[in-house]
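Here you get one chain, nothing else, as structure tokens; it is the form predicted on its own.
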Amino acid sequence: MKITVMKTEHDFDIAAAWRIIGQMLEKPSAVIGLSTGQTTKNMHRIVSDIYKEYPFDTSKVTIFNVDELTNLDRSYPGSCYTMIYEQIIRNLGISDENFLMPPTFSDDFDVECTKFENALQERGGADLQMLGIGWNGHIGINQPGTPFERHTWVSPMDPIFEEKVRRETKVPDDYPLGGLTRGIVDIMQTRKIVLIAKGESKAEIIEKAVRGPVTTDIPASVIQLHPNCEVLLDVAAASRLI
């Protein structure tokens, strides 16, 4: 496992953006998994800026997100579909056909999970996963306690995040929300993983994930077992490793 520490948050954003651009340039038919949230917003903007300044062929690039909210319309600004579309897809001219996302509504999410994974496998599987880490060590929406052998599924959301979503959407407490997420075993089959984190608030969980035992209590700790993983951090997030 390689650990890369950038001096500033801006340097981190640039480095992360180039991990994405680099994969596209190295393999024009790359299948790339992204993550949403505060950690990735600026890096996605930089990817778009680089492409605008130095355009290249993206016609065969496939993009997907590691997870998606369920039972909320895609028009919700916090949906992963909308965020990735606005931040990356439309700016890089990637076709709808090459933007793979599961539906947000379904009568059978088990079937949709299988369809999503099959679609990725039909394109050769994921080459790169830019993987965020939650405050409690979750990856995708695989919360603490999720078995490492879990395949793509609909997981309960982080309670803090769920509260925020319900507040923003005015969804009542008894309305079911969840997150369709690639399972841990599916994430681990990605050819290269870049675990990304910035800010002091991530320092403790990064230390546990990178230096602690490999345990389902900290789902991100499983990356210690991946043969081609980079942990990309800014100084603040790395403060307990230095």
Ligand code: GLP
Contents of the next structure:
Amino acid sequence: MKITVMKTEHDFDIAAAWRIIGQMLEKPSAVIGLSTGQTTKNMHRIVSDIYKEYPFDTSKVTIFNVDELTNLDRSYPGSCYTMIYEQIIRNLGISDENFLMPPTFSDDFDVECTKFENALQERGGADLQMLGIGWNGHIGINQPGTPFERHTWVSPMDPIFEEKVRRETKVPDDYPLGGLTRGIVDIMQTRKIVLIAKGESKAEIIEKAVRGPVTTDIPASVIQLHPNCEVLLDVAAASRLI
Ligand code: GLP
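Next up, the form predicted together with the ligand. The previous block was the form predicted on its own.
Full complex below, order starting with the chain above.
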């Protein structure tokens, strides 16, 4: 595993943005997985800024997000669809058919999960996954305890995150919410993974994921087994490694 540490948060954002741009330039038909959250906001803006300044052909690039909320309208500003659409898709002129996202409503999410994976396979499988990490080591929405062999599924949400979504959407407590996430085994089949984290609040979990045992208690620790993985950090997130 390669670990890259950037001096400042801004340097981290720029380096992370270039991982995405670099993949698009290297392979114009690349299939690229993104993550939502605070870690990726600035890097997505920088990707859009670079593209605006130096446009290139994005007509064959496929973009997807590693996860999506379920049972909420896609137009909710916290849905991954809307976030990725606003942060990247519309700015880079990616067509609807090349923005692969599972639906947020369905009578049969098992079928939707299989369809989503098949759609990625039809495009040759994922080339790159920019992978965020949650405070407890979750990747996508695979919470601690998720078996590594789990395929794409609808997982319960992190309780803190779920509370925030319920507050923002006024969804009643008895109405189920979930997170459709690529399974760990599916994430691991991506040709290249860049695990990204910045800020001091991620330092402890990064140490566990990178230096600790590979365990389902820390889902992100599985990346230690990936043959082509880079861990891209700012100094604050790397503080317990150096
Ligand atoms: C959520 C998302 C993950 C993301 C994680 C980290 O759980 N579903 O895909 O990686 O948050 O978010 P942040 O970057 O805000 O810490």
